[in-house]
Each structure stands twice: as C-alpha cells, then as structure tokens.
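The chain below stands alone and is given as structure tokens, in the form predicted alone.
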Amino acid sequence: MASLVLYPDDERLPRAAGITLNFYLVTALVLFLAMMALGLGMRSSQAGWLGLPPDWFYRFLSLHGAGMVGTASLVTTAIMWFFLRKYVQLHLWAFVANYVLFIIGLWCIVLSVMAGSYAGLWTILYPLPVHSQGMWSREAGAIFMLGYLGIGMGQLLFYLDAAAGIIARYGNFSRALGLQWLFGGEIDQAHPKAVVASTGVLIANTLGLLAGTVALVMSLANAVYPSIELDPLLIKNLIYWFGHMYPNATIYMGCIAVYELLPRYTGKPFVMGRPFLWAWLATVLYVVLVFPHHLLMDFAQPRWLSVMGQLASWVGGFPVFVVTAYGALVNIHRSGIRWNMPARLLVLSMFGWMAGIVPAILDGTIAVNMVMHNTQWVPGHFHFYMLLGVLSMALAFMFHLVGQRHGQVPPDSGGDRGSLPVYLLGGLVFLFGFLGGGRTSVPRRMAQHIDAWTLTDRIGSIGAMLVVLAMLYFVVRLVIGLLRPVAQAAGDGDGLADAAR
C-alpha cells in the first residue's frame, strides 16, 4: 500500500540516482516547452498569422509528433522508475542507459529533420521515408527512424530490468499482478498498486516496442537494399501497433503517480479491490488488440482485425480508467485533502484522461471513424488526454519532488496558485479548437487551410499561447526547484499533517 507519510525515507535518493532523476525531469520540462512551441508555430500557421512554407510545417509536425510523445515517455519513465525502485530492485544502469539511447535518438529525429529535411510524419508509413519525391534523402529517413529504434532499445533495456527485478521479488508476473486474489482469498492491501500497474505496462509495451523494432528493422533494410520489397500493410499494422501502445503505456505509467500520491495529500489509503485488479488483467490483456481500430479506413486490412480492434476499444478502453479514476474520487470524498499544488494536478490529471477518453472511444467506432478520422477530432482527442492528463501527473510528480527539496512543504505559492488556470484555460481552448474543427469536419495534417476553417485555428492558437505561457512558468519553478539540494526533514516519520504544515 502507498505510504501516508508525505516523504518517506525509501524515497530519499543517493547521489547519483538523484542526479540521473534530475536529468530526466529537467530534459522533459525544457522538451515539452520546445514542442509547445513548436505547435504553437504550427496552429498559428493554420490560422493565417505565421506564414510557415509547407515543407517547414510537415517538418515541425514530425518532431513535434515524435518529440511530444517521446519526451512523455521519458517522464513518465522516470515516475514508474521513482516508485517501482522502492518494492523491486532496479539496476541504474539500466535507467541511465534508457536516457543515453533516448539523448542518442532524439539528436537523430532532430538532425533527420532540421538538417536533412526529414518531413514524412513520426508515422514513417512504408515505402515514404526512403521515397519522397526529392523533399529529403534516403539518409534522413534512414537517420529519423535508427532515433526511434534508439529510444526504442533504451525503453526495452529499462523494461527488460523492471521485468527482472518484479519476478526475482514476486516469482512471476502473475502473482505480481495479484491475479491469485482474482477469485477469491483476502486481497494484500500491502501488495504495491505501482507493481501491478508497471507489470501491466511493461508487458503491454515490451509488445508494442518489438513490433515497432521489427518494422523499422525492415523499413531500414529496405533503406540500404531497395530491392527488398516489404508489404505495406504489414509494415503500417507493426507501426500502429507501436505508435498505440506507446503513448497509451505514458498514461499507465503516469498514473502511478496517482495511486502512490494522492493518498499522501488526502490522508486515506487507496483501497485494492478484485475490481482494480480485474481492470488492469483486462487491460494487459485488451490494451495490445486495440490498435486496428487505427485502421478502419484501410480497404485492403483484413475485416477480423477491424472487428477485433472495435470490439477491444469499447472493451479495453475502459477498465482501468474507471477503477482509478473513481477510486481516486472515493480517496477524496470526505478527506480534508490539502488543496496544495500536487494535489490539484493529480485532479485535473483524472479530468484530463477521463474528458480525453471519451472522444477517443468515439472515434474508435466505425460509424464516427469513417466520417471523424482524416478530421482535427483526432489530434482533439489524443492532446486532451497528453496535455491534461498524462503531463499533468507529470507535472504533480515534479511539483512533489520540489516540495521535497524545500523542507518537506508542498508547493503552493501565489505564483502556482495563478498558472495553474491559466494553463487549465488555455488547454480547453486549445482542446476546444481541435475538437470543434473536427466536429465542422476541418481535415487534419494540412499545413494550409481556406478562410472557413480558420475560426477554429484561431482560437487554438490562442488557446496554445496560454498554455505555453503557463508552461515557461512551469519549467522556470521547477528547474529551480528540482536542482536545489535536498533539504533535511524536520522530523523522519511524521505523517501527512506534520509534513505539511
């Protein structure tokens, strides 16, 4: 079970595991503001008031896709690394080997694209990276994809690890899992929720990287040796694969900060019943069959994959957001939680995957698929649920993080109190220009549009400017914070009350 104690001592990091953190919580802060601004650039551009040629707008929306999602991962990374290090031992090797390889594949993915003008999408859909009627080389394509084949090894290398260490500590995945309280018996309230949520995702992504690594290891084939011909179809199901577990494995693991913080701020523990472990067996189980549902359009896909993806999104979709999210509303109800910066984010965090997830599964219907999917519905969804669910637990971790440093107090001054609406506001317009362009059938991807769509683009770009207002606030708070030394406790042990006066 999570602890009470604000900032327990097995939190407290030797040197160089503290070091390794900071790199990876600085790295993502200063990345996410660098490809807010990117999209800010690109929204506004859509709008009329920034004139990017195309060539540089198909650019931007390649490092900015790959780099969003990226960058998410790696924080979300080091969530999952943070509290799993505390029930199962972790080598840091292995954590400071995933953050080289994803230093390693992003200066690739940036060199690919501001140097060798690398423009076809973090989709790279076979034959395109290596065909691109003169707009970039066979070498940029090539380069883009060996940075994602470098983040790729560097996150099976941590999973790899984590692996390790929860059957050395549980035997197996299934016991770490809880699955022998499935049917009966009394269910261990000490049984750690962060074990059975990284068990969960490691074994959902490990699938999701190896299919990615198998298409990219043949696109990269196909790259040095033209004459191997790869099917296309094969190749665009491997990486949809990939490219839905990815992002949906930064939401699991963000969501660990969930159950392992928001006791600490509400005093009550959160409670493990069959439910939540029935919830996350359905999502290992569910989770991996879902990505079809990105190809519902294809003509050519087989139509079991199509039924099996639109039955897995209605059936995958939902298990594990209901048991946290109203497990997270009971840990509130009636707590007297401390309304302190960490505790509201872990709440709009909740709001943010719960609102995301609704025109996700939406548009994971056929019916709506076939009208909503080439329309901004879809960039609308999955940015509802990154930017205010999946970095706003982040965001909570750092905050928390800082307040460690600080003397043990969480953050709350007048200058958090204020950037928090603002970044709330402007993610909801921001969201809101997405979603009501999709809804007015605006398509997506199209680097210029006509004076009648762009009403929505306007007031997206608004929208983005407030949030990355709010998010230079952030990042300038939190870097100052994360990298001050760690203050001594008052006192070891004491609880949430003492710990936060």
Given for the second form:
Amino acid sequence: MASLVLYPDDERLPRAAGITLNFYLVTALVLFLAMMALGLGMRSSQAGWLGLPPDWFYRFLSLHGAGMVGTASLVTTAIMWFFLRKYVQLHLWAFVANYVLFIIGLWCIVLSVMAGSYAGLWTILYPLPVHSQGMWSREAGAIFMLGYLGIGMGQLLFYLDAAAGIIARYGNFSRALGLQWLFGGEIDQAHPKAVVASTGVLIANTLGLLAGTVALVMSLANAVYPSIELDPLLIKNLIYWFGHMYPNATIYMGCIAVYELLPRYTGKPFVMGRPFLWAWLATVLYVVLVFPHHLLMDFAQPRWLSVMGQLASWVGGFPVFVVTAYGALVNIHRSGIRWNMPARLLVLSMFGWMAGIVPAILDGTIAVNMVMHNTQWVPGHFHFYMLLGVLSMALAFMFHLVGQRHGQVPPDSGGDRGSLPVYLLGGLVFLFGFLGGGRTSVPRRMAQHIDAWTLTDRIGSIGAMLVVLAMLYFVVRLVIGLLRPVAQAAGDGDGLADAAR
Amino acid sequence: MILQDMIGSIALAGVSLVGLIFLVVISQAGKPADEAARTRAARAAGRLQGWVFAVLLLGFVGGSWATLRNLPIPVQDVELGADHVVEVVGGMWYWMISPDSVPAGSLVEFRVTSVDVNHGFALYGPEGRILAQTQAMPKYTNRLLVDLDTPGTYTVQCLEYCGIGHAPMKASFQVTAAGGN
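Would you mind giving the form predicted together with its partner chain, to go alongside the form predicted alone above?
Entire complex below, previous chain first.
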C-alpha cells in the first residue's frame, strides 16, 4: 500500500538520480509552455487575430502535436520511475538513456520542422510525410520519423528495464498485476498500486510502440526506396495503434501519482480491492483493442473491427468511472483533506480525466463519428483529459516535490491559489471552444477558417490565453522550486500526512 | 433535432454531472468523519459502486444495441441499391465528382477514393453542418450511402489533413428539386 507519510525516506533520491529527475521535469515544463504558446498562436490565427501563413500554421501544428504528446510521455515516465523504483530495482542508466534519446529525437523533429519545413503532422499518415507536393522534402519527412524512432527506442529501453525489475521482484507480470486475487483470496494490501499500474502500462504501451516502430521502419524504407509501396490501410492501423496507445499511456503513468500521493493528503489509505485489479486487467485488454475507433470512417476496414472499436471505447469508461475516479472520490470524501496545491491538482486531474471521457465515448460511437470525426470535437475531448487530466497529475507531482525541497511543506502560496482558478477557468473555456466548434462542424487541423467558424475560435483563444498565463506562473514557480536542494525535515522523515493536513 | 446538437447537449449534461459530483464530494472533504462514520461510509461506497457498475452496464448493453443494430457503415462488397451512384476522386488539392448533382429525395451512393494521400470526404448540408463522411484513401474505395432529401447546394470539404492545400480543398454538390431547380 502507498505510504501515508508525506515525504518518506525512500523517496529521497541519490544526487545523480535527483539531477536526472530535474532534467526530465524542467525540460517538460519548458516544452509544455513552448507548445502551449504555439497552440495559442494557432487558435488566435483561426480566430482571425493573428495572420499565420498556412505553411507555418501546419509546421507549428506538427511541432505542437509531436511535442505535446512526447512531453506528456516524458513527464509521466518520470512519475512512473519515481514511484516504481521504491518497489523494484530500476537502473539509472535506462532512465538516463530514455532522456538522452528523447532529446535526440526532439532535435530531429525540430530540425525537420524548422529547417526542413516538415508539416505532415504528428500522425505521419502514410504517404503524406514523403508526398508533400513540394512543401517539404522527402528527407525532412524521414528525419521527422527518425526522431520518433529515437524517442520510441528510449521509451522501450525504459520499459524493458522496468519489466526486468518487476519480473525479478514478483516472478511474472501476472503476479505483479495481482491476477492471483481476481477470483478470491485475501488481497495483500501492501501490494503497490504503482506496480499494478506500471505493469499494465508497460505491457500495453510496449505493444503500441512496437506497432509504431514497424510502421516507422516501413515508412522509412519507402522514403529511401520509393519503389517499395506500402498498404495505406495497414500502415494507418499500425500508426493509430501506436498513436492511440502512446498518449493514453501517459494517463496511466500519470495516474500513479494519484495512487501514491492522494492518500497522503487525505490521510486515508487508497484500499486495494478486487474491482481495482479487474479494472487494470480490463484496461490492459481494452486499450490494445480500442485503436480501430480512429478508423471508423475507413469503410474498407472489416466492419467487425469498427464494431470492436466502438465497444472497446465504451468499455474504456468502466475502469475510470467505477474504479479509479470513483476510488479517488471515496478517498477524498469526509477525509479532512487539507487543501494545498498538490491536493487541489490531484483532485482536478481526476475531474479532467473523468469529464473528458464523456465526449470521447460519444465520439467513439460510429453513428456520432459519422458527423464528428476530424471536427474540433476531437481536440475538444483529448485536450480535456490531457490538459486538465494528465498535466494536472504532472503539476501535482512537481508541486509535491517542490514541497520536499522547501521544508517538507506542500506549497500553497497566494500565487498558487490564485493561478489555479485561472488555469481551470481558462481550460474549460478553451475546451468548450473546441467542443462547440465540433458541434457546429468546424474542421480540426485547418489553417484558414471561414467567418461562420470564428466565434468558437475566439472563445477558445481567450481560454488558451488564460491557460498560458497560468502555465507561465507554474513554470517559473516550479523550475525555481525544483532547483532547490532537498530540505531536511525537522524529524528527518517524520513528515507524516498529519503534518500536511 | 440535429444530431450534433443532441450530442453537444448529452456531453454538456455528462460533464456537468461529473462536475456536480466532484463539487458535492469536495464540499464534504474538509469535514473528517469519525471511525464509525468512515466504516459506514465505506460500506455505502461499496454498495454504490455496485450500482454505478450496474447502471453503466445497462447503458453499455442498451446503448450498443441502439447504436449498432443499424450500422451506418454499408456492407462494401454488395450491391447497395442506391438511386444514384456518384464517383468521387480526391487529389492534392481537388475533388472530381461525377455526376455533381442528383435530384432531391434520392438515396445516393458515393464511391470515394484518392489518387495520392489520405483525404477526408465530408458532405456539408446547405445549412453548413456535416451530414456524413468517409475517408478517401489511395488504393481503396469507400462506399457511403446518404439520403439527400433537401434541395440546395452542398459542400464537399476535405476533412483529413493533406498538406498546404487542405483548407481550400472543397467542391460544390447540387441536390435539385423536382423540376431541376
């Protein structure tokens, strides 16, 4: 079971590990802010307030998509590493290698977009990356994809190390997932939720990463030897297997922070029950099967795949609504929680995830997808659980760490208290700008908008400005806080949850 | 009611309900319960969890049946029995649509493909909302069935990003009233 001690001794990092973690977190904060600024620029351009030329709009869109998804993965990998290392042996070299490969991949992507004019978007949908009608070169497309390969290889290395650690400690994945308790037996309450979640996510995301790697290698072969023609539908399936799994894995990795930290702020244990174990098993299975919901408008697909995509999309709501978010709500209820920044952000993250699933499940319905696919409804729902869900998890984790470096007291300054409502309000306005655009059939990923579409663009832009403003505060506050040395507590590790409550 | 408006209302209601649940729980969060109350609350939470699961399961079964029994994706390899067949070819950055008009009240089959990259064939009605769509893919033909009852000028807009000419990649499609107007 997760510790109720606010800052337990086993979370004090050796110097090299602490520096590496700071590299992850500071890089993520800077990238999040930069990508948000690009997003604000694009929304403002759609609103008619900024005249971005179309080629720059699509270059920024490519950078924004790849950058945001990659950064979300970077920061949630740090969350998974930070907590999993307490239960299994992880090697620092794997964590460092993931970071180095991420940075190499990031520079490939930046080089491809800024120097090579690549604008084929983060989804690299074959054959667009190498068939641009002169907008960018075949080489630029190939460098962009090589960047992905670097980032994916780093992630796979990290997962392999985590898998080795989990198997060494628990014998196999089944026992790590707690499957021995599915139908009976007394569940070991000391079995960490972080291990269950980490095992689930590494199984599912490794499969997605492998699918993406196959698609990338085939696409690169086509880029070098154009005579090697690929099946566009097969590549599309592989890309969306990866493209769905990779961002979704960030939610599951980020969620580990909720399992570990929320009980410390509420003072109530997050009880491990059979529903939790069933939920994680269901998640591992459904998340592998759900990707065809990205291809519902590809009628050449076998119809059973589309039906499976819809059913898996709907099933995906169960683990969240019935177990994770529900469990968090039960944990909060009448707990006497002392509200501070980490606690507020943890609760916000559960709301963002749970609420964002509503429009997502609707979009996963074939009849709805027929009129909503590739409209702004789609960024509306994924920004919901990425912005208010995943980013809130990451911010909660970082604010918690800042407390560790500042007298072991969780942050709760006036600036913190003032910036969070700006972030939430701005986020909701921004999100409903997208969802409203989807309702009125405004296409996504489009540089030029007709006048009839600009109302929701303007609403969304105002929301985005507020989000960027709040994020600017968070970034400055967190970077300064994270770069401080870790404080020694008065009782050297006796920072019990009560101290924070 | 237009489908998009209905979906928008359902989403707004769902998000609001989630928000309301959080507000209720948050309003209680600062009032710690004693041990006896915690035990009672834990039992009640367990029962409620069962009910939440049952309600969602019912919604899953009923919703799946309601939305999948008339699958909007036509079977692709049989005769669809449409009144008119319209051939659609997408390319960077144009649409070739033949014929480009049909009489109102027709069941129309669009056979959609692409000569280069992925495009999205979206049919916007005269009032500016999407009526139906399918992907235009190289090497594949997607067959889409649409009832076109309302006369007017429809717009075919590319909905899958396909390069710098993506936004202007649109075309008109006429649905004519009886008498040809």
